[in-house]
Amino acid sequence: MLSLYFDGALSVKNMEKPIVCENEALIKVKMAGICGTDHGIAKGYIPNYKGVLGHEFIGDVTDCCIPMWVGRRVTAEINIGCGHCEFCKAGLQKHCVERNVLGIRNKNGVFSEYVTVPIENIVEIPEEISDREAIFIEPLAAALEVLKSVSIATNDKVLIVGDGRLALIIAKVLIRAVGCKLTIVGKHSEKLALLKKTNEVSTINTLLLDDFSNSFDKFNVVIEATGNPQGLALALKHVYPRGTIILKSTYGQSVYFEPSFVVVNEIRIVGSRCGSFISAIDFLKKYKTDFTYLISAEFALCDAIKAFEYSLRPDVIKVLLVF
């Protein structure tokens, strides 16, 4: 099977189709997004990471030891937990220690023709929901974490400070469900303006950084997803006093702040990671909220190398791998 491979370097490559082991599902894999922990991967964020990227996707199962899952289209929840420690029982596998993680930790991701995964794992899409919508039933289901973070009401004020493709997803989240007096600051003006392809509009405030850069205004909650210590900096300079920090993504060098800023502001600082695919899944079908504007391009799997170049592209939110 054709699979995309990172060794220190990215290539193309033929490597054998896994064997599908007990309780586990062997999945012929449709379509798979390129998202920002696969870059940080590339660029070395995980020393020594060496397998398969990819851990957005879409699929049919093809063999499965429960024969009811077999021809089904789904997705995968990423985090495979060992099943006995105290995280696993409570259903918190992604703080399991001996965790592996899909196309992350131990585990060959989804950038290849077939992929296995426990069946406790696997999610099925309802058959209202495209493929191209279902693509993004991960980086949904991390952006609803944040209302499970904070409790974020309708009229609070509200800064999201980022306009990559999670930051995007976690405004249309905060439009629909909460309706909360909501500003975005980002690098792109190309970016920031696929907002304004909803009627959502007048429930938001786009801003450029350099038009932000001097502004004093203060916000209830900060929900910084740049991934990058400048973004943490604008984040404290804007949180108001007794005011969250929602931290929504990895930083792949040390960040540096004065804790005692924090500590005399009594500014909560909330880290927030992967969310429930069922939950991303209901908002679908609840809101339907499309998300398939944010697709840039897609490419072959043969041409995965292009599409993680083309993806670094500015102006550019998601790329899709379609096989």
The other form holds:
There are 2 protein chains.
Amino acid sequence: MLSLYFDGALSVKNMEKPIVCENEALIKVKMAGICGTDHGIAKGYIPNYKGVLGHEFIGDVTDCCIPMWVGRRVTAEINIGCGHCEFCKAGLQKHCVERNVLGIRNKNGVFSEYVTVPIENIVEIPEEISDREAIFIEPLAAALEVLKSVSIATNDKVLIVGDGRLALIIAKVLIRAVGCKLTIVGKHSEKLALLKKTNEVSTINTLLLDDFSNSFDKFNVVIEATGNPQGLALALKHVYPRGTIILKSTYGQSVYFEPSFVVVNEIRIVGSRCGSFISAIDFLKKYKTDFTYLISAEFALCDAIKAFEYSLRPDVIKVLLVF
Amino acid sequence: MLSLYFDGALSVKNMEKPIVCENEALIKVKMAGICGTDHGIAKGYIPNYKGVLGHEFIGDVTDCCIPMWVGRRVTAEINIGCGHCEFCKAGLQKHCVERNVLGIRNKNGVFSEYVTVPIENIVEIPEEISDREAIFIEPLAAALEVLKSVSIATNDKVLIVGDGRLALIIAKVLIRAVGCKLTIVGKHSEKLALLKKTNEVSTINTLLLDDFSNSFDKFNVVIEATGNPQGLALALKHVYPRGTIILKSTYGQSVYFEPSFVVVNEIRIVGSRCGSFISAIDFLKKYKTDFTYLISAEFALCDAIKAFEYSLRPDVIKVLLVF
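What does the same protein look like in the form predicted in complex with another copy of the chain, given that the last one was the form predicted on its own?
Next comes the full complex, and the chain you just saw is listed first.
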């Protein structure tokens, strides 16, 4: 089977179809999304990762020891815990020290014709959600985790720093589920324009970073989703005393940081990561929010390297591999 | 009147007795405590501060336009807000941008025979609290603010990093008001021993930093009160995923910090500063907790410079000026 493999460099190659173990399902992948973490791995952000990349996907179960799953259209939660530790027992496999992570840590990912995942990770996609809508379940779950990490009220003044995939999805979540006063700052007018175009309410303010750099405006809640080390300093500059900064970016670099500023201004900094797929599906059903306008291009799996390169273009949001 | 004055260097000098304005009280200072912030200012941590140092004190009101205050034994909240901004209106003068701060910012402090403070800052000390107990109201209020910043439960595993004045007071607050499993790590065995000596319950574990440096033990809540830039890294090393770090130290230096670690582990970092004097007085009344064992020495105001030097000794906790 064809796969996009990484072993220090990317290559499309033929691999053995995986053998499905007990408690696993074999899934024929139909569609997969390239995300920032995939780029991070390709740049060497996760040392020693070798394997098939990819974790945002949908597909059909073709083999499983529980017959009811066979033929169903599914996606899967990406963290595979040990099952025994206190985090796994609390449903927080993402914090299991022994965890494997689909396409990220010690487990072949979904940029491949077939993938195996533990049955307990599988989530069925309801009929009313299309394939291309469903591809956003994983990043939407990460965006919704913001609302589980902190309480954001309708009268809060919220700033999102960043205009990438995750930032735009978070913006949409806040508009729909909270309806707070929202400002979003980014470097790419064409990405910000996308958000404005599909914005049904008028409470969002989109600003280019250059136009914002002399501003002293402050916010109750600042969401840092730039994916780069400059984001934290900007967030600290624009948060009110007693305000909250939610960190979503992972970029594996250290930054200079002044703890006293956080103490004197009694700021809260909250790290927030991936979230519940069930919550994401509920959101898609409840709010009928369509994220497919974020799809910039689609490629075949044999053109995966070209797709990877294309997805690095600054004007591109989401690139799909369609099998 | 005699005062300890700072203008780049410390000097004990004779100054004019301050004139009491409308809405102010004139207080004859009886006793004052030297704290870490005073040392910070003396080292140049707050640029351009010129004036009388000191903010932990008790004294008697000798002049006030509201006659009922005259003769009363009082202390005073240290932040003097503009009175008009949203923070002042919410009782958060400590975050008023225009604030003056007793002995810290644009307002002569209490290492002086007399001091004036706004009437609304004055807090009466109940008879049942002795002078030397009352001198701990300000740092106790800062310690109690930890419990207002985050919720700490009896079954939480809590680490305090630091063995200075504030760290020891926080430890006592947690033992008395929460009763959680508590570990405290510091550099000074004699300071940690002080805590052990007066500890009525057996749930506290005191450790020397050298003995702890190879530990991988993790905690739900880590309170960073070292007063130095190494504290944050230690806190990050010892916090569980989804755990909370409470920052209490102000040292005006930047540190290297990896935001991705906070994101991946979904850690909360909460800055916490000074707190309510009323809450501190209530605590002293309710728990009958005596902090006077933390008093290392007492000096006369004329010996204030000697007192300052003495208070820098590594084995010293709290030094008082007694007038």
